[in-house]
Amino acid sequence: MGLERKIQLGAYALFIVALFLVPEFSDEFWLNRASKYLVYGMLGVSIALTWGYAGVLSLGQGLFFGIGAYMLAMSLKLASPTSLAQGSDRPIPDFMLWNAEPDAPVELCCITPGSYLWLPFESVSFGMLMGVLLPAVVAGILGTIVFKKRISGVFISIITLALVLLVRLVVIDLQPLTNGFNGLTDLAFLTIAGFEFDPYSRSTYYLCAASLALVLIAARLLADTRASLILQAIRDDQQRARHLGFNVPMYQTFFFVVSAAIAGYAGMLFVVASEFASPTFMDLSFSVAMVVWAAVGGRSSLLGACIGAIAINWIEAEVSETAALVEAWKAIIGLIFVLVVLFLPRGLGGVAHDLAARLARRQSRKAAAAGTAGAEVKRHA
């Protein structure tokens, strides 16, 4: 294993030995912010996949993350003793009685189409096997379709975005069945096997720090494999991918895929810890915002993407909250990412790798020259 390769594989055992010390240097306030920002680091991996390793300018993963959300979010309602609706023989969330018409009877409630729709989510496992295959059922419908076209560049970036604008434009309209602008609220928490996961709790820190290292360990395995490999050569020449014979459309769905399976289970995530789902996942500025994250960390690293995420969103809430600049804290974020993108290209993760081929270089040079001596003193002897 040569030391360039040592180096990386230190650097994640070093990070992921760092996320299970944040405990013991946090209270619970920080603990369940902290978590959101665990989130935001593999929202920071699956864009790194998909936009460094594919090549493929997602705006829309905050469509997935949204439907994450969403899924697990409407059985954590239902699990609410508060939050169902007083009066009716089966459990329907209690926004469905105000936004019913006047004097409507809950029965007629009861009965809707969307109440139906709601039925399965009575099952807390029903909705977590969602939040992950429904993103990845989307992702692998979008991709297949879009990728055989070979339909590529800024066109994939605009129709991932008009996508997710309309699927929030119908979560906000479908105001009886979703709630509309105000979301999903006052949710259950989340419980597996008679444990209940706090969101200001340890346990919901270490849920999210051991998702966030196993979905890095996932993606970095992932990345190592021959699939990868093709996958890159596919982004930079597809052509040439074709006239070899590699199904280019497979490869770059597959990870598309596994990318919207990952930002899915991200917003389920968040759910647990925030205790909230909203339309505001699907904002563009959201999604837009993942784009910058990973830009800064750098795309084409899967660390260096998920760290970018996480300093950014702790600088971001550490300018709001500083007096002197809570107005111009926009400002700031955004002259960090124009700075990173003038002098720094291939962000953070770009310098660390240079750094470590230079120091790998420097102590092959330097055993080169060690043999070299050693060859030279055995021949004179």
The other form holds:
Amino acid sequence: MGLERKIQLGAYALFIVALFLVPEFSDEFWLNRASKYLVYGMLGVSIALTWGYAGVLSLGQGLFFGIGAYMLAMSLKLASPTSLAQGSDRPIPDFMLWNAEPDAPVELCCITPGSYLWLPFESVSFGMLMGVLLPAVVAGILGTIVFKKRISGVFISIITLALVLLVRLVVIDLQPLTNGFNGLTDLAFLTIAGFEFDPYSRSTYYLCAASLALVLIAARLLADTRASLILQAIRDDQQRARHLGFNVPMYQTFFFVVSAAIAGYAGMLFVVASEFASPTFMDLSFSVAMVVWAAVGGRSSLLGACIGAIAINWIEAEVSETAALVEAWKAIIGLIFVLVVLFLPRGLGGVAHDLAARLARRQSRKAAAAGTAGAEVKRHA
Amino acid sequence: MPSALRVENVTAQFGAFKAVDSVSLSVSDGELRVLLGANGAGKTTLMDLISGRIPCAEGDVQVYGRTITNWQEHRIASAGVGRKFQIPSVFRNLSVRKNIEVARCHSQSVFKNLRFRLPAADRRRVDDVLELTGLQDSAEQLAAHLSHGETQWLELGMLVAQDPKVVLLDEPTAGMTQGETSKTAEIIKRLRGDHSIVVIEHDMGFVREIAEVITVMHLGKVIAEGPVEQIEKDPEVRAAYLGSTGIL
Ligand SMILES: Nc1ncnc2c1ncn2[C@@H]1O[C@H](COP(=O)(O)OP(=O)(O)OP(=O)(O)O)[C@@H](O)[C@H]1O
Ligand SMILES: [Mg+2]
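Next up, the form predicted together with its partner chain, please; the one we just looked at was the form predicted on its own.
Entire complex below, previous chain first.
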């Protein structure tokens, strides 16, 4: 194993260890905030996979995040005490009663048009499954169409952007089904096998930390496969890759799906930590923000994009404690983004990578020099 | 044994214009065929038709008896047709070694490539290719940093690694110095024998050195075919070249 690789793996290990040490130094209130930053870090990883490795810039990653969030939130809404106290023997979300026709039966099957879609979400496992599966399926269908048609570059960005805005509108519009603009609030704590994840407890933080560690390691392993190498080749020159015999749309779609599944997973965790799901997850500004985090952290570095996302959100929260800086912060982050794009197109992760490479080269040169010196000595002896 | 490559009456249609007009060609197993013709004769377009980059309006393409007409590019490539482009085309943001490794990954499916490294035999093969192309010292460099000649060699090396049965080479010595050209000839000779090769080439010295049979195209049609000496004497070929580059 080369020194460069050792440094890389060391950085991952260090980061993951640090993740699990955080609770030793902070209170529950702060841990809840930190959990959300970790979720953003996960989004950074998902952007880096598509943008950095596949060269596909999705401006609609919020769609997958939002779908993941809503899937779990639907289950947690049904599990909340208020849903159980609406006068029927099976749970019903309170907002459905507010939106129902006066003579509608108070049953989840038929209280509002389409309310039967909520039925399977009585099972939290179903909600959790759908939180990853549905984003993956949507990305699979979208990717198959777009990549087979050889749509690339800015057009993919526009299509994904249009799609997230479209779905956001639909969610807001379907008030009786989604509670529209207000989103899903008053959710139960996530409970897995009798264990409750209180958002203001260490357990939720550990859930987020373990999830992020898992996603980082899985993404790192994936990035080390031949499939990822071929994907990067496709990013550089699709035509060349096709004539080497690779099924180009299949590679692009596969990685797009993985990235969407990660974003969906992140959406679910966000619901656990924040206790709500809202159409704002599908705001354009949020999807763009993810891209900025990844660009600053380094779009072709999974760990870099992850740390970029965490750091920017952390700093933002610290800064917004100071009233005078709240507005200035937007300008500052905009400026940082422009500077990075102009001077460090590979982001901070790219800088770290170059430093590691230089160190490795110096080391190997030193070793080579020692080698020839050794040979000299032998010859003289 | 069927021909390695058999092209029958293929036509490339761009609007009303036929860049390749009912061309037939048959390359036998292990043969090296040179494709000659003035600028715009339709040589590159013929390779585009064979490799699936553009659709055949008419006609048929077969590789070892198997019809591959109008298949998708990656399926044609998997059926054993490799190609070098006129404008050298490599993966510029990958290292030289990785370029060759990519070419050495044989399965077209993403799932079959969810493995970490190439098998040891393939890794040795990658080293061989690096040595053959003389790129072993730049193996860890980005392909973007190679000179023009080196880029051409890398693309040839990728073809050697890909190891297709039929190799299409579009002007592999374009823009090369004398020394570089003779090294390219070495690489092409290495491909020879195990592979059936079609090469588009303008450099007549080079052609004389490697060619067995030459096919000459003019304005989208084949106007002559035969051994070098016969082609050089052919009056129609001379007429086609008269006033153009005059390389014969
Ligand atoms: N996509 C296209 N659309 C329209 N015309 C095209 C297209 N591709 C090629 N042509 C035309 O087809 C003709 C043959 O082009 P081709 O590139 O095959 O020539 P060539 O023999 O390779 O020439 P050269 O020696 O210059 O490479 C040219 O007149 C060219 O302008
Ligand atoms: Mg040409």
